[in-house]
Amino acid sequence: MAKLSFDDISIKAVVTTAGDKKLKIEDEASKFSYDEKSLKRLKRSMGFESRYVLSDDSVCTSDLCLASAEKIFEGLDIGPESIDALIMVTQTPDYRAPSSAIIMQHRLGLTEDTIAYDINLGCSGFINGLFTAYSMINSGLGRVLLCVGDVASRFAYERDRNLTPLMGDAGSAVLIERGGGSRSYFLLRSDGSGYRHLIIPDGGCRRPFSKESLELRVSQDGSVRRDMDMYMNGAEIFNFTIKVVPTMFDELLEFAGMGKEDMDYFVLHQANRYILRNIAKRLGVSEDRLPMDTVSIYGNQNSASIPGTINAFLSDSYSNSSLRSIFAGFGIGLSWGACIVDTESIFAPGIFHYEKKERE
């Protein structure tokens, strides 16, 4: 049963860097074969607006997360050498292999102590690094770096209006440390039966990648995609969704013995309004306690839009509050999890957007 608890454990800071170019949906209409009432039901349906993706191909995950990383040390006047762990959540990674949290080691300068390693996940991937996080402290570390992020606008081809007026580029560096902590709570789970809804087909050691691979193909929506980008089933990862969120709160209030009225923010992956909206509706819970603008303005920041949320929006609150939250994650693998955390006045800052420096 994955239901688990920590004592004595505490976020100490959140930043957010998220890309630096500007995409507005009415921009790239055309690109889509968007029709005027098509885009309005879309930007009121599911909150098609704007996006920030790079403006420059040859800065990864890594950098935007490094950037964060470099403000936490900066903000909270840390040094690298008390970072025990480094870990890196991402499906946008440098390289195959190696793993590009080990490439940050380097380029934070963190000792030759440190553990350091990669997860593949996306949507859930903040609640599954914040649990190794914990886990990890859990068993005598006494800080660890998380790192969080994608260049998802990457994932998907260029013409697919169903997955690509979504997608948002942004990296996360969440540090977690030792003492000061209430008990938290973590409920994880997953079901591979639906791994095919969300998918990148070709490109892996299943399915190589290929000529083929490159071949645009049609879908009956419209949607204009290759194998090697991002599918999407939309109504199954939105059946998928209901089905299982508002369950899983349920159960995790009910393991920690805790009410919807006990939490001050709900903070969830940010996929699309529609879903949000439908999620808000069945827990009954107010879009000032379920923040949901993250897609429509950065769009949908896959395992950063937790974070960025925070950084974004809930800055202030953060920043000067003793809060209650429930952060929640849901999507790819099918994966899906949830924690219950309690943060203390910790370093968040309103999200940055991505500088490249001369020394890249």
The other form holds:
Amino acid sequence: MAKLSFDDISIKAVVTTAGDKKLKIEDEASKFSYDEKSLKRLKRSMGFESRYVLSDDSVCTSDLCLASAEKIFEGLDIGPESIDALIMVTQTPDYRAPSSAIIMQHRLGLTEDTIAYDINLGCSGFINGLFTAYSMINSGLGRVLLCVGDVASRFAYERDRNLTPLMGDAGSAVLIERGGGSRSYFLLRSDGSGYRHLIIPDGGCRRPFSKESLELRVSQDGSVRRDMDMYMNGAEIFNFTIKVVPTMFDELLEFAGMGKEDMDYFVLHQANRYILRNIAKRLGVSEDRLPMDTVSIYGNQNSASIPGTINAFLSDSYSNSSLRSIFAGFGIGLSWGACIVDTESIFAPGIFHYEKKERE
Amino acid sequence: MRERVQKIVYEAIEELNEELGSDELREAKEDTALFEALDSMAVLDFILAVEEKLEESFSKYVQIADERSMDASRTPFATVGSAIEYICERVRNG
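Next block, the form predicted together with the partner chain, ref. the form predicted alone:
Following is the full complex, with the preceding chain placed first.
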């Protein structure tokens, strides 16, 4: 049963770096063969307005996370030698092997005593990564750096009208430490029977990359993609979300012995506006407590969408208040999870955009 | 109550069809195949429009989307009539 609680562990900092290039949906409409009416519907239903991607193809998720981590070190005036573990949650690592986290250990100047490895997860990745960090601290470590994110714009084919207009690039760093007093609650779930509904079919050992991986496939709705690109069965993912997300909140709140009214914020994975609005209505929570604009401005930032939302829209609140929040992620795997955490005036500046010069 | 739901469903179809331009939906009757006439995004749009209108009309949020919504073999939106019956049930139980 994946319901667990932790005492005296807390989040101290959240920093997100998004892509530097803004793409407006109007400017991309012809690439996806949207006519004016379709575009209007998409904007209304899904909340598509713009997204931020990286302009430089040589920049990776780890570069975004690295920029975020360095902001934490600077903002909190802590040294890299104080980090005991670095967890990197991404589906877009630097290389197929080794783990990007280990390369980042060196690039950030962390000591050889640092535990470092990657976790391959998407939209539920922040919750699972946070759970891993809390578990490590519960086992005796003092300070864990969690890095989450994707250059998601690169794993969807540019003419995939179902997926590509959603995808934004972002990398977050989150600092978790021993201390903080309150109890945190986690609920995590997995259902591999739905693995085909969100998948990059080719390029792994099951279906190695071949020349067929590059063949363009046109679906009934006019979407174009290759088998080396991410595929999403939108209807199945919609069904999954509607089915599991609201009940996940009920279960977690019951487990914690709390009610919705005890939460200051519900920060959810920013899948699309419809899903978020639906969940907000069902929970009876207003939009000011359940932000839902991230996808409209930055795109779906995958595992970075929860920290990305905190930095982009709730920076003042998290920086200056004691808050109780529910975080929830759901998606590829299929995998979903939520947690209740208390924060006390953490380091949470507004969202940054990647600047190449930072790395030169 | 059925009349109110019926009005809402036809209004939502009419609004949606301003963009879709389907002859079938323009002449929609209760036995009109609704789900078949909509792509997945249009189904979502239909759900969204109906939920908003229900909230206005009944002063409460009624969720009509569930895991059957997008499933062609189980969707309650197969025809206009089945959609109306299903939505009435959701309003009653909501």
